[in-house]
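Okay, so here's just one chain, in structure tokens, the form predicted alone.
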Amino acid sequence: MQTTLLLDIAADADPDLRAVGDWTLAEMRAQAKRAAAAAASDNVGQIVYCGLNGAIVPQLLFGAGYAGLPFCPLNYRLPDEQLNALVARTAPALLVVADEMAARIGVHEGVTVMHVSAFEAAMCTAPEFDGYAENDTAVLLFTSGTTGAPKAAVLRHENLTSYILNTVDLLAAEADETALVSVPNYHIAGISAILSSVYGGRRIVYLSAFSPEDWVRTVDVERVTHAMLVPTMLDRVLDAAANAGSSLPSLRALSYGGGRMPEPVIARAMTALPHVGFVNAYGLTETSSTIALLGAEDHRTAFAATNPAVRRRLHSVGKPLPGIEIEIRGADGKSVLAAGESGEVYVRGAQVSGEYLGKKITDDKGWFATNDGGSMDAEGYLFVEGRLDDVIVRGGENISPGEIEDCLRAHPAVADCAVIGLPCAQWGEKIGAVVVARGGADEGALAAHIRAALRSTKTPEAWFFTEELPYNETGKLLRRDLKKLYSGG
């Protein structure tokens, strides 16, 4: 099933329903078919986009689908050299680039560059593309490259449509529902937001670039009901809302994902916005978005709980979605671990791609190794402990940075923190803590706090204080940058 069929089904069922901004579903489909006609060429192997969020993104996504071409949005935040390296890898391609970014793009063999304004002009005179051109690949997304060079993840139509059909009911949204999309268009959450909103009948409003003040203002002006943030954004949004004197009254559901959510931040959000249902969504590019979800009711139950085991679920990513199987496996990659035991998260399901260009990385039974460490409790709640690449090996003991970070964040003097492994002649690696302090954070007091809550072998031996931590635009901590910076310290 092609992703364009999701738009066709919705547009046939309710053509006058608003889809993106003031465009109806019928108008959205017509624009996408004109985009397909303007882009289709024997010399084009995929449609590439480099620019901010806006209505051009769903036009190109669906237009590429009608034309039988993959859609490949690029990370425009990369330095010019890295961005152009990705552009070169997309050939043969049509690159549609935001006018203000065009000067950054060099000349690349096999890549035709069109400014957005020129492409939109071509669309105005293009007929609507007639019919479908079949192609298995719907979207190519370059991974963030936090642990190496970006890889091109292949998302096929069947992966994306499986995710939507298992999680979204056709045109089930209420008439006034509006989704604010502020995550980057080159992130899987930006792609899935388009597909789920169009099929579910929820109007999309774009925020071209995130700032907490603009986010709050847009929610209030557009009466946004649904939105998604990464954890690093939420605290800033709460500050901006408080400064603006807004309680975000229209907001009903706020999902978050892409990184660890500190308990003090989600607790603050649930206290400040009691009318909002919070959802923790865990997924990867290679799984076509969300594979596990901690829903609003689970949040409320855990937040109100006095039972530590139930309260702990605020740190979980919930339970697997319909159609998804999750296992926790040991170091051999085969043995399935019991409830409560930590290992690697494996996932299987029709939405799981587990594929990069030229390389399929699922096993012969369809299981994808996520490279995320985690565990599941007896009730089936999944706890993600972080990337296995980040595990600190101290004297032969595997130590998860996430456990220590959660403990540190519970200290009132800690605003944010990161735990990293540093070279050590005696133990192989030692534990380092990089702390953003709220006030007079004392190294000794923080070490005592960790020692009392965990144990001495998990107490950091090196301490660093900084004003902010490096995150990428999708909320992932750039731990590699910290290790590079402090390895000589």
Contents of the next structure:
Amino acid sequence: MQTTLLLDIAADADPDLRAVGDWTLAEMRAQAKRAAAAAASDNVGQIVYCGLNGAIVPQLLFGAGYAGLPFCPLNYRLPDEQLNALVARTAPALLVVADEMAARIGVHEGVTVMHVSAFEAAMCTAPEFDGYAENDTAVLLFTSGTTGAPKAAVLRHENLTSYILNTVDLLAAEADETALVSVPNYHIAGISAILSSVYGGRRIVYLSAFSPEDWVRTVDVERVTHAMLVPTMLDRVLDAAANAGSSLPSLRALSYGGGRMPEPVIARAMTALPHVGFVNAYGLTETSSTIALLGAEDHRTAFAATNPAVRRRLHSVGKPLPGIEIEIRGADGKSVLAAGESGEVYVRGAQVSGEYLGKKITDDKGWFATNDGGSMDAEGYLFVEGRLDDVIVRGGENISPGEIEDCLRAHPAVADCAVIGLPCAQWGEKIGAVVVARGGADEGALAAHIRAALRSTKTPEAWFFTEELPYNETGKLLRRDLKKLYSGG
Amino acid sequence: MDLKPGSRWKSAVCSAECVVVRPPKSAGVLGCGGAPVVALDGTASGGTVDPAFAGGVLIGKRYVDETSGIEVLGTKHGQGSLSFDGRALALKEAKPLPASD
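Next up, can you give the form predicted together with the partner chain of this protein, since the form predicted alone came first?
Next comes the full complex, this chain leading.
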């Protein structure tokens, strides 16, 4: 099943419903078909986009689908050299580039470059594409490539439509529901938000680039009911809302994902916005977005609980979605571990692609190894501990940075922190803590705090204080940068 | 009748329309209102809904036949109900999920 069918079904059923900004579903489909006609040509193998969020993004996504071409949005935040290296890899392609970014793109064999303004002008005179084309591949997303060259994750139409049909009811949104999309279009959540919203009948409003002040203003002006944020954005949004004197009254649901949510931040958010239902969503590019979620009721129950096992679920990513199976496996990659034991998270389901260009990495039974460490409790709640690459091996003991970071963040003098493994002659690795302090903090007090809450082998041995930690724009902590910076010390 | 995923069909005897989400394991006849469905761009023969298949198709609901594995999504409301080789399809109940993206 093609992703364009999701738009076709919704547009046939309710053509006048607003889909993106002021475009209706019927207009969005007509625009996508004009985009398909303007883009399709014998020497175009895929449609590539480099630019900010806006109505052009769903037009190109669905337009590529109608034309039977993969859609490939690029990370415009990359340095010019890396961006151009990706552009070269997309040939043969049509690259639609934001006018203000066009000067950054060089000449690449097999890549036709069009400015967004020129492409939109071409769409105005193009007929609606009336052919029918199919392609297995819907979307190509380059991973962030923190370990070597970025890989192109392949998301097939079948993966994306399975995800939508299993999680969204057709046009089930209330008439006034509006989703604010602020994640970049080259992120899986930027793609899945389009498909979910169109099929569910929820209007999309785009924030072309994220700033907490613009986010708060847009929520209030557009009467936004639903939004998704990465954890690093949430704290800043709460500050901006407080400064603007807004309680974000239109907001009903706020989902978050893409990184570990510090407990003080979610606790603050739930207290400041009691009318909002919070949803923690866990997923990867390779799984077509969300595979497990912790819903609003679970948040409230955990937040109010005195039983530590229930309270702890505030750190959980909840339970697997319908159509998704999750297993926690041991270091051999085969043995399935019991409840409460930590291992690697494996996932299987029709929405799981587990595939890069030229390389399928699911096993013969369809399981995909996420490279995330995690455990599942007796009730089936999944806890994600972070990337296995980030695990610190100290004297043969595996130590997850996340647990120590959560503990540190609970200390009033800690505004933010990162725990990393540093080279150590005696233990192989030792634990380093990089702390953004709030007011005065001394390492002796912080070390005592960890020792009391966890144990001495989990107490950082090297302490560093800094003004700010390095995050990428989708909220991922750049641990490798920190390791490089502090490994000498 | 090529019931491949994504193929669109309409009832011959009522206003219902549907899409095949999952194909049957082996060939068979998808019916609505007691008559074989026709391709969405085809011509409906007309006729009346068989009272034995008059439970209705609802938009956005999914219908399944466990024996053949076929799964069908209703895309337009109609009076007739769906069947596969004469077996009535069952409504697939789904718990609403909160938006996560």
